[in-house]
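The chain below stands alone and is given in structure tokens; this is the form predicted on its own.
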Amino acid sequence: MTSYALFLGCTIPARQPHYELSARKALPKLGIDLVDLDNMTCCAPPPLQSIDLETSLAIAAYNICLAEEADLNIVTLCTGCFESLAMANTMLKENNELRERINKILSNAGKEFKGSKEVKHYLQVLMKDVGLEQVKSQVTNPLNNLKIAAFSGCHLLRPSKLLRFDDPERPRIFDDLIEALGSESIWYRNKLKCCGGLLRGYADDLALQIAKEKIVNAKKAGADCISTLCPFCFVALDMGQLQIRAKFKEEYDMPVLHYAELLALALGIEPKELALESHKIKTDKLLQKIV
């Protein structure tokens, strides 16, 4: 087993327990060990760093230090939280001048960050730590009848200089992990665009416009669910289809499933243990294709 620390952040926890719960389930199958460590805080998400961007990485850099004490690289679920400590690791490391203003900041907590360990998204550790033919060999239950839109958000790709995750614009690990679970990962019409998550609050109906575009897109290419990374794009996609119909008075009936959701499921996980019922939009329909 090669363990990790768990950094779960804040929505996935609060908002989100299945998603938590599938990769609690799913990554030990596979060889991950999950370590769970005491004071983690928020990301200090990328609207924090548009108001102060040293506050950020401190507050960063500070959940890195703890994964330094504990002798641990980190994990993410959260896109967000990846995007938030992999930016200020990689910042922080590389700017000698930046690291010590920090350095200064984290001494009021009686932290230091060194720069000795990584920040990686749970799809990096299955692609590069256990690898790909590795994951299909898991499989014992494959889902070999669905299509699916994968959508990746945005943190995960953008700043593509800092994160280094994958092409920001032909970007392949997140289809290849989808088709490693027997899936086809389809092409729809402006993949790669944003769900409108971010305006939710500040102006609804572009975000729930954004939202509908991207689940028709979804529809039109033959999908049978549209498989996340993101907290934030999934209640976008998932309860946003609430909305759609109110606002609308149009359905979709798409469901949105997190990754970690269909690679537990194609490990042979029931569907009972991952809590699928805490989705709005239900999964019944594409449970019977692959279960």
The other form holds:
Amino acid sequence: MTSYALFLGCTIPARQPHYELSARKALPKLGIDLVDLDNMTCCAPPPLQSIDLETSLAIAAYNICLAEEADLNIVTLCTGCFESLAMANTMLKENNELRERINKILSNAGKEFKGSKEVKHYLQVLMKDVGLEQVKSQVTNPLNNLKIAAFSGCHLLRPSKLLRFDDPERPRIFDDLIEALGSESIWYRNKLKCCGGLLRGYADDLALQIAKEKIVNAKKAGADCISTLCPFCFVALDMGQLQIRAKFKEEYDMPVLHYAELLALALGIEPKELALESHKIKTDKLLQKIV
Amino acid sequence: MSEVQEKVSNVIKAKEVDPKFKYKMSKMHGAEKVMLCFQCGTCTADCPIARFSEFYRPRRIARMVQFGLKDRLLSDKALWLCSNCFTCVDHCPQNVEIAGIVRVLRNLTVKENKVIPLVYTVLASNLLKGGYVYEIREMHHKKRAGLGLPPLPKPNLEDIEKIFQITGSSNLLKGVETFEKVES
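Switch from the form predicted on its own, shown above, to the form predicted in complex with the partner chain and output its structure.
Below is the entire complex, every chain and molecule, led by the chain shown above.
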């Protein structure tokens, strides 16, 4: 078993139990041990970075310090948390002056950022620690060539100089992991473009227009479902479809599943264990195709 | 407003210009390369927001910084339309971090102009009150327990408060005014 400090953030534990349950059930099956650390707090996402960069870096680094004290690398499920923590980790490891400034702030909370740990997204852990072949060999319930529109969300890939996850223009990791489950990762128009999720709450019309285009493009390409990694993309595309129906009078009925859910299903975990009823767009028809 | 009046109000007046602004910006983390922008427009062409909004134009933001139009920049609500996708940062041929410049301008707006979207202040106050930007309520904890999920880590709110105090963010947030929507 390889152990990681699990960084959950806020949106997944509060609003998306289907994501957390599927990750907590699937990853240990592949030899990944998830450790919950006390005192973990917010990742300090872009809205907080927009208020004050130094405050946000200090909060992000505070979490990394907790992992350093426990001698564990961090794994995140949410790509937003991944972006905030991995960006802070790289910036503070590579910029001595900035690290000193942040450590001065952190000393008031009895912490010191040493830069001894890595922040990884769980796809990296699947790819590097488990390996594609091992994932394939553990699949007991292949997904019957389901056509899946992968949508990684921006914060898995960019800013690429700080996150260093995959080629940001032609990423393959997410698609390869989808295909490892016996499904097909399809290309659709503007696949890599933002879902507008972060504008929800103060520029909702714009956010909905952007989400709608995403869903239309996936539908046109013949997708059976969209697969996400980020809880905000999920809300924008799943809950978003209800709002699109109300505003534009258009119905798409496009299921949106987190990759962890697809992984759990492919590993033979029963759908009823995964709280799939938390989805706004029902997944029943899709499940009939694969279970 | 007539077309002529509108044109006059858009004219840049010398007194609006802060010639040192671009140098100040160049010293801020994320905006160091703003002077290197040669206005090719790759950022705007690839921006997922500019495709749908008539107000948000990243290239124009970089030019306005070079011109020193600080007040116009900090009072423009469109500044808050950037969705932080960082495509502009990855695509800029001059390695100008446009999203970094927007972040610096937003930080300055909090400090000086003091008018920001309501949702940002709500998220920050949630963090101070409960340790997360998204509020996790009692009903969420109960639902988790019912599904067999483990209890969530307890954030150390004192430590968070100390960090906000020492950086001055606590005071800044007390002094801001808010607006609810940004026209797009």
